[in-house]
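Just the one chain here, laid out as structure tokens, in the form predicted on its own.
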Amino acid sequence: MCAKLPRGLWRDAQRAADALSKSRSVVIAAHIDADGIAAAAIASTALARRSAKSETRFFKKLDEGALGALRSDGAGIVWFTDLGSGSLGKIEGMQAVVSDHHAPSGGSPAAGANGQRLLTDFSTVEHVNPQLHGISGANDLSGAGSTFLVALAFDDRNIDLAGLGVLGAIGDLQDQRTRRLEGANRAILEAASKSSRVSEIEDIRFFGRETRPVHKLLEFSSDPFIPRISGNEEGAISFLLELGIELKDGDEWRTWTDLTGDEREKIISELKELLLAARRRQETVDRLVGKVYVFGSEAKGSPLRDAKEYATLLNACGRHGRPEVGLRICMGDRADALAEGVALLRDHRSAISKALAWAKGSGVIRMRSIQFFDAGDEIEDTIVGTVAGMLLGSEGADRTAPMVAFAESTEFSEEPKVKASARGTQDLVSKGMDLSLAMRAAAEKVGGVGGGHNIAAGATIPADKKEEFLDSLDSIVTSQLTSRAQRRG
């Protein structure tokens, strides 16, 4: 698969692997989301196979406290997975490897735009990031994917970790734009298909194919939003009964994967007709069906069998303070860790449902090019971004502007801080919006930090700077959208 990658990216992975192999001990510093947990599992497994001493620590973000703790650990080298690119200036001086996909901070010491080493490069950091080689970090390669490349450079045997690279990409929603994995992710998928029993099939893209009753799968659909069915349990049930679909098999609710092929085709066909009757654009109708990714070695009906559900379980672990449980699941624990993960997933769904209900009743404020709501301490800062995305995809939502959500930061700080999370749409990205750049610039203007991807990003700012931050963000997003429109004109 290396032949399908940019030569410079593979060289960076080889240099990173070489640096790690020379160290007496490694601390893996990973992000708490699904991509970060999958990346940590790849790194931990690769190091264990080389009998290297390592430990894994998880972080919401890399602030001075986190970096200070890492510096005091006394490890030979720190391996940052799914974070670090936005903090290169702070990491410099540490012996470190960064395998990430987020936008690098200005003045990246690792490589030039074409992937070649700079003559002035005396960095202590080996940096593996697709964006240094003209590859999208939002659509073509995830943090787990970058980490997998380093693991593969360690040893060809680590090809069997490709499935975790696929999992990280799905967790990071990298299949959203074209309804399939693309770019470097496809090379990893091909390796995973051969080594990890990950298969790509054409099917409905709604969440919950393995575990949700069919009517619930339809009720909670949002991409695309189905008139009279999405958000309407009675409407979903009536729709299925009118088609002659049996909802139960004995006392058990039937899931999507319990249905026959003919039943699935009938439902999809009728859903398309409903969307067309509602005068939805063809591209919206097309979003019903796409590629989905199945871990064939996992039990039927398990939340680990469908990649979207697997990633959501990992997110539940990370967002509720137990990322190490997700790590153990990724590394094969199907007993205690999986049971705890499933329990955390139930709690996560309940918390999201309550938070979304609160957000819908709170009132969204529209500015020129952005919209926002302030959750205060009503919604946890670890899930407020998820809620923002769901609110943007709900019935009646204004999709012409990104959704920004505020929540009180739960991390210790000498001064009050708030978390800002922003979510957009592919349509807005196509018009020039880049939330990663916008959130970072607006946050830095008020003394905070920010970054992420073009379609989803976050920031942490001083609590008394929200209005200034919003004004700056609105101005930046306005400029992004109008600049693209003027160029087209």
Given for the second form:
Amino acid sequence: MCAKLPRGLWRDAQRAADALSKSRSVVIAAHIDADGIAAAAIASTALARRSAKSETRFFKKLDEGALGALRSDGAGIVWFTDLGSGSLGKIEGMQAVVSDHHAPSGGSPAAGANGQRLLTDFSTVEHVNPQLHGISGANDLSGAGSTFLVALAFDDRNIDLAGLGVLGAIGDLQDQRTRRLEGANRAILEAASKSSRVSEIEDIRFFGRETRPVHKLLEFSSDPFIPRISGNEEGAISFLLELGIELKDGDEWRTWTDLTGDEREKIISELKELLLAARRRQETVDRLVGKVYVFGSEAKGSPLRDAKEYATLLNACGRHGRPEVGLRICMGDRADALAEGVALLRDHRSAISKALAWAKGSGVIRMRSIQFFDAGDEIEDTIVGTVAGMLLGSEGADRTAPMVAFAESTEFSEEPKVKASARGTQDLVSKGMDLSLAMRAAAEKVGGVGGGHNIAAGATIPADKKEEFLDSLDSIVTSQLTSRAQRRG
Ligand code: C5P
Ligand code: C5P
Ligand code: ZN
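Could you please show the structure of the form predicted in complex with cytidine-5'-monophosphate (C5P), as a counterpart to the form predicted on its own just displayed?
Next comes the full complex, this chain leading.
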């Protein structure tokens, strides 16, 4: 699989593995979301196989507090997974490896403007990031993917960890753009399908293929939104009954994967008809079906069998304060940890649907090139970004401007802070929008921090600077969109 990657990226992974090999004790510092948890499981397994001692700590973001705690930890080396690239300047001086895919911060020793490594001989940080080699960190390689490369550089036998690399990419929605995994992610997928039972199949893209009753899977569909069915339980039930589909098998609700192939095909072709009859564009109709990823060794009906459900369960753990439960699941616990994960998933789904309903009713304010809503303390800062993305994708949303959402930051700090999350569309990215650059610059201007990806980014800023932040974000995004348009013109 290494042959399918830029040689420089593979070389960085090898340098990182060498640096880690020199230490018998490693602290893994991981991001709290699904990608970060999958990355931590890869790192932790790879180290355990080398008999190196490791301990995993999870972080929402790397701020001074987090870095201070890591510095005073006294570990031989810190392995940052799915975070770190946005804080290279601050990490420099620590013995560290960063395997990440977020936009590297400018002016740092390891990330030159043209993707060249600078001053590496003097740096204490080994940096593995697809963006240093012209590979998209938003679509083509995740934090778990970068971390998997380091594990593979340790030992070929770590190829069986590729499934966790697939999981991280799905957790970060890297399949969204083309409805399948692309680029370096496909190389990891190939490794996963050879080394473990991970398969790619073409199927409906709605959430809950394994675990939701079919009418619920249809009711909660939003991408694409289906008239009379999305958000309408009765509509979904009568649609299925009219097609002659049995909803139950004995006392049990049937799930999508319980249906026969013929039943599934019948439903998909009727849904396509409904969308076409409602004059939806062909691109919208096409979003109904895509590649989905199946972990064949997980039990049928388990939330771990479908990659999207597995990743959502990990997000539920991480975003509600229990990332270590997700880590145990990734490392094989199918007993207590899985039971706790399933309970967290239930709470997560209800928190998201409540938050989305609140956001829909709250009123979105449109500026020149951005739109925003302020959730105050109504929505947790860890899920407000997910909600912003869902709102932007929902029926009737204005998709010509990125959605920005504020929530009160729950982190302890001396001055009150707010969390901002921004989500855009592929179309806006192709017009020149880069939310990572925009959020970082607007946040830094008001004394905050920010970063992420072109299509999705976040920031934390002083609470009394929201307006100033919005004005500067709006003007940055405006100039991103207009300068590209002018260059074209
Ligand atoms: O921190 P991290 O990189 O793991 O998070 C990536 C974020 O980008 C996720 O919250 C995901 O929802 C978002 N994303 C998106 N659309 C894409 C790709 C990623 O909203 N096409
Ligand atoms: O928190 P949220 O889901 O909105 O984050 C979107 C993306 O921005 C994630 O990839 C996250 O890691 C990144 N982010 C960042 N720096 C911040 C906040 C978020 O790089 N201060
Ligand atoms: Zn990630």
